[in-house]
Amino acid sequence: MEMIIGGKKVTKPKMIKVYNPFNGEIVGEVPEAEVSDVKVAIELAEEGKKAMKELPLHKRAEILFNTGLLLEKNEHKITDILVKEVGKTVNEAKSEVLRTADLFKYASEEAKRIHGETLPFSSVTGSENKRGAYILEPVGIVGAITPFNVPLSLAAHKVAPAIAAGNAIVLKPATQTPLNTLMLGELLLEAGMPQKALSVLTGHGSTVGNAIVEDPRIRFLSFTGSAETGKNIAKNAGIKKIGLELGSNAPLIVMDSANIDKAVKATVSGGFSVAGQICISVQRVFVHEKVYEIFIDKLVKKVKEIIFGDPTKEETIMGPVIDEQNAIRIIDWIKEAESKGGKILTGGKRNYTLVEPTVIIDVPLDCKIMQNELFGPAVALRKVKNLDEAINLANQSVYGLQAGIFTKNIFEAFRAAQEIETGGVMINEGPRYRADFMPYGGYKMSGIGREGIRYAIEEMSEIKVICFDIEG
């Protein structure tokens, strides 16, 4: 596939092979883009940034509305390409590509929704005159850098909420999956998009996400990935608006009152599902010790019956992490905790990029499962006596993004909400659960700033005050 600058299809002499992670073949190509052509997209991107302010709420609004029916129309041929890709299986594939339809189609309503408010000047003694309001502008150019994992909904977490502030966008998708990135590229400009205020950038990070890192007329920088990769963002990023989500290692706390059976499937659809390869995926889980063994007994039924193998049969429920070098890492940190004294109850094997699905309990805390982020299809559990060990073992992170708890008593629940450090605690559901219109975001080093349609579009926009003195 070609990239687009500027709205124009762009190739390279040198290509950029996309992999399978399922089989290892070759599912396409893309263009090396070079520091040169972030440069080119940025100034074209200078006027079509111009486009995008002086385009009226509603034409935004109707952009995004037809990219979301784009989405639906495209959804089997997308499908296909987030399962040859990202190696997701087919459900999973479809759920994104849905998700993702009805994103743009909420953000075509918040679009509308963009105002500020006035201000109470004379509320100040010798401004009795003036009177005056804040509006929101558009901060005129977002950088956007975005992740393998779920590249399609991600990518849109950042471009919609851009659009419907007014503003030009430019992307770089991940290096491992472009693909699904390039074809919403396309039917962005389809739905109407100004040329010049879109490309699509494919490379690599180290050249094309770090010019657009630096370039000082990217006035907005929104990134998901890493948390070392964020730091050096941060280091480089210069003086501009900066927008980090860098993952977790996500705890769930399941309380003696719990319903076990609905914990259990949180545990195991929020651990598991593409292959535990999601910022908030389950990984830690720390149960009271009346209902301990019960919990074990259940889940580790449940994960093994998970049916996981070739991501393009219907029956699949989990397919392959993205590539080898994960699958041996996860392999590696999963032996690690068993060496400390922790026991693999099932899984602990894996078969090139199929990596089992893995219950391990009686964790030692510091094993790097328990202190860092696994993105992987594996879950660690440890007793705990009461809710204070827990949430005492649920706050020693260096992350903190979400978190979960099951619990039927009221002020569990509550202490749990207030003393847990992460930007979302999930009550009676796992720290998976994400709705894309909430603020979305974590403390410590799970980043800065909060996506959700909305609360991006204010940080994707300037405010600028205005004020009248109406004497005379």
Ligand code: NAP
Given for the second form:
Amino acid sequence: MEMIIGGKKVTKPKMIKVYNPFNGEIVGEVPEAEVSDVKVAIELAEEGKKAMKELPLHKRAEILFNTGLLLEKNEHKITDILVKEVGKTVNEAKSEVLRTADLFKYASEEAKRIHGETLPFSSVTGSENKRGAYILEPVGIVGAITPFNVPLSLAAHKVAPAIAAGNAIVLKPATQTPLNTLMLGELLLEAGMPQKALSVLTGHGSTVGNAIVEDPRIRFLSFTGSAETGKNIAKNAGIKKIGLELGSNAPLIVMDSANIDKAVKATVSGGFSVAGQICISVQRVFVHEKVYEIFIDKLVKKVKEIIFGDPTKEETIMGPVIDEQNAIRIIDWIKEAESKGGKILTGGKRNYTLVEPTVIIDVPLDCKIMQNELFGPAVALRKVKNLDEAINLANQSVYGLQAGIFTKNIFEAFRAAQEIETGGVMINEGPRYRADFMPYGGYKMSGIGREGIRYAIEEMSEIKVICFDIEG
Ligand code: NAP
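Which structure goes with the form predicted in complex with the named molecule, now that we have seen the form predicted alone?
What follows is the entire complex, opening with the chain shown before.
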């Protein structure tokens, strides 16, 4: 496929191959952009940003709505490519495409509601004759860098609010899964996006990504990816606004009053969809001692029922992880937990990139799977005596993206909501729950800022105060 620079399709002599994580076959190839391509894209975006700022809100809304319709129209094509390049199952890929279409339509509604606020100048002595307000203006150019795992939806979480706020966009998808994002770029242009306001550059993070990060003409840098890359970006970005959506090792607490079947269901869907490669995948599960045994029995039974394998087959529930290097790492972490005293109740092996859905219990706290982000299909369980211990363990993490608790006790629910240090606490729901409109982002190493359409629009805008003195 070709990449997009200022709305035009561009190719390069050097191409990067895209592989199918399930079988290693080549799925396609994309141009390897260079730093000079980033410069050209940003020069064109300097013109494109003027066109974007001038677009009335109803026109921005129209582009967003059209993009939603076009995604629905192209559902089969994009689903197919997500299955092939990410290794998602057909159902996972299809729901990502349809959810992304909805996200664009939702953003088209939000675009019509962008406004500032009047300011109470007369509340300050000496300002009795002042009247005024603040308005929101576009920042100009948004730079967006996305990860491999939910590539279409996470690109949309940046592109849709950027358009609503009236900005030009320079977008770089992950090198392992760029094809869906190039398709999205083509649909955005078909939907009416001003050409110079859109570039989708393919190429490596260390060159192309870094050039976007460092350029002072990018006024908001929106990044989703690992904490390690996020740290580099924070160091290199200079004076510009940044939004960092980083990793986590999401905790789930199951108390003795919990609806166990519901908690098991949330653990299975949260721990194993997209083979555990979601930033809010359930990773650490803390279960009250009174229900530990029954929870484990029910969980293991359900995990054993997960059909894993070829993601193109309708019956497959879980596909491969992104590459063999990660599959090896995931198994290493599981084995480390076992060697320190954890017990594997199911799973623990791999075949190429297919890692068995794994449940490991009684996991010591100093294991990697309790400390770091696994990004693979395994959940680690520990027994707890009470809520204090559970909250304390949930907070024993450098991350803080989302958490979940199952309890019927309203006091426990309130305490968890107040005391867990995460950007979201889900009660009687797993940490993987996310509605695309809600503010979403992390405490601690999970990031800076919030996505969710309205909140991202605010971050992608400048506040301008306009103040009149009415004495003339
Ligand atoms: P990653 O390795 O950090 O890569 C993310 C993006 O950053 C890719 O496009 C990558 O390009 C680029 N990049 C790499 N080095 C860069 C640099 N020095 N400067 C600028 N850009 C650079 O992450 P990943 O493995 O693709 O994704 C998994 C991670 O994303 C996990 O940690 C997960 O938790 C996190 N994530 C967070 C959220 C959230 O909303 N909080 C959502 C999804 C995923 P290349 O592909 O060319 O290396």
